[in-house]
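Just one chain follows, in the form predicted on its own, and it is written as structure tokens.
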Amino acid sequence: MDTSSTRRTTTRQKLYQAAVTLIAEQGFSSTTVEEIAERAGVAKGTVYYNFRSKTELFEELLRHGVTLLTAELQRAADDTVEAGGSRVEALDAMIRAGLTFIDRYPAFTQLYVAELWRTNRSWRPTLMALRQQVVAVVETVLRDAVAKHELSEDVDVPLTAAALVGMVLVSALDWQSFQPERSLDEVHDALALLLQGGVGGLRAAG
């Protein structure tokens, strides 16, 4: 049975998708509420019923996307460790999960990366908190790897975590924009080699 809550969730999902596609195509300032409503197939008033403004819609869009990405990364790490894999293997699984997410939601990823470099947005504090949310998942796995003596204590956890997240985001966008003929497996294999040579090369002394 379709409840009011389910209908609202479905509507908000349509608005998220419409907004992320339009803003990725033509920018935040050039995108109007009318266009978002039309693309989502709803009345303009429906947008304001769910969100007080276009800015609020955009902030919620960022939160929604990053929450999905974080959950995918966490699930990949947890599944690997529960199956008996190492933390470095968990990092590799997170790289693949990140690539899969980006392949599934390319417009959101393009938008998210573009906004990371803009400093004059009202939602900058929200974006920085969301960035840290993603990086923190990777930091936790790296810290566990150091604690379990899988990696050297010399690993700079915050910087390495940020570098790994950045590597996946930039590599995936380059793949989609300039090397679309490559498969996800090929891109993952290339990044896995970088992981093994970089982080994997910082294994603790036996």
The other form holds:
2 protein chains.
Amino acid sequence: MDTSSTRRTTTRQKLYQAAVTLIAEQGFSSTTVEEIAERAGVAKGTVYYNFRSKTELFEELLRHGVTLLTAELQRAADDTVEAGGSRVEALDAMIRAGLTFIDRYPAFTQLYVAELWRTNRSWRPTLMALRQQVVAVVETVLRDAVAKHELSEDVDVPLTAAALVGMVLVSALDWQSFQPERSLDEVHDALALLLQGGVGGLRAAG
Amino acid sequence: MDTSSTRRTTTRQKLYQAAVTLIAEQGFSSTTVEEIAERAGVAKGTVYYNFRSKTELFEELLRHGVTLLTAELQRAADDTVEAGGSRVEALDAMIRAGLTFIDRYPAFTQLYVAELWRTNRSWRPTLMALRQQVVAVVETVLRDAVAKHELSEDVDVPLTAAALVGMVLVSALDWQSFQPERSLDEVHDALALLLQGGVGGLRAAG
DNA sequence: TCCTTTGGGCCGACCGGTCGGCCCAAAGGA
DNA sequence: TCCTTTGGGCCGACCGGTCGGCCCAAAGGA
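Can you now output the form predicted together with the DNA? The one shown was the form predicted on its own.
After this comes the whole thing, all chains and molecules, with the earlier chain placed first.
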């Protein structure tokens, strides 16, 4: 089952690769199945042999990417904690891991962000579940940090987790698109400084 | 010339309104000109009487929205400074203004974020210019704050500005989509706390 | 006062072209 | 032998854009 499926797996991989790039650039509807096939070096019929529909190909692609991302984030956090680091250090490591991921798979990130907040799309449920996976990893670390008194109890875990994820995603995309001459470290440092209170002194409303 | 153009202006407004919602929900390519016309209560031909093409309608809509947004941000900053507030307080006011804007025009924001990082789209130049407008407002305030020693000279202005804008955009969208029971103040406070160093202690890499 | 013209705005039927999906005989490959 | 891919023809729904014609308030004219 594994050896025999290798060929098929390869084809699928090539199709993911082709689709993610094209859809990131053009959007889902503007991207043709024919185009995807062509870029993957495969016949159109092959797409429909491997996936029930264009939408299914897309959904599997999303699942695939998010699984990778959460795994990386989780690993960054676990490694830090195992090495005796604090939860806050774990957050820092996750930011770096996030940036690294986006650096490696910019197209995926682009596409994820573009689709995430759309309503009325057939893959909405899939996306909501995937978003939950990503945010949950961050939430867990935040909650632990609060429990261990590394962070103030005032921290609103769900909102902060969402803000952190958003900040990293958007910063990275902006970096790729508009400031590509910057290094990953520069971006990471800017974010770390920002969170350190480098833009501190903002007051919460009464 | 003015009285007679009122009718036309109204029609255009209705078309913007209809288009922004539909495109935010479905994306540009999946949204039909017929749909837009129908939702605006107008015939398809009217769309083409008022705009050269579907794309032009979209671009004008983007321009229109971004102009509104930057005006709000600028005003928030100016008001703060005029009232004797610091640059950092101005940043805080801009965050609130951003959230308020997004709260009022969620569809526009959604659509803006979805399209911003796409390459290979005909309206790319338009979008890049518009993005620059938004970021520039924040950059100016940041630069002033550094010059006035309210912020460390270590602050990387372009990256920080992008990160701030991103954080606000994404937090707000996430709030609307996934945590709508929260109030604007809660979101604002979570962001302010985050920037205050509530998640502080992150270290910049050597 | 009544008829006629003007011209901006709008309508909606229509057309050319596109694209997702299906089909299938034949070849390739493990 | 069985799974997978090829490649390309075909269909039919759909969509952007066009265009001739309608509407009507305002101006002009006798």
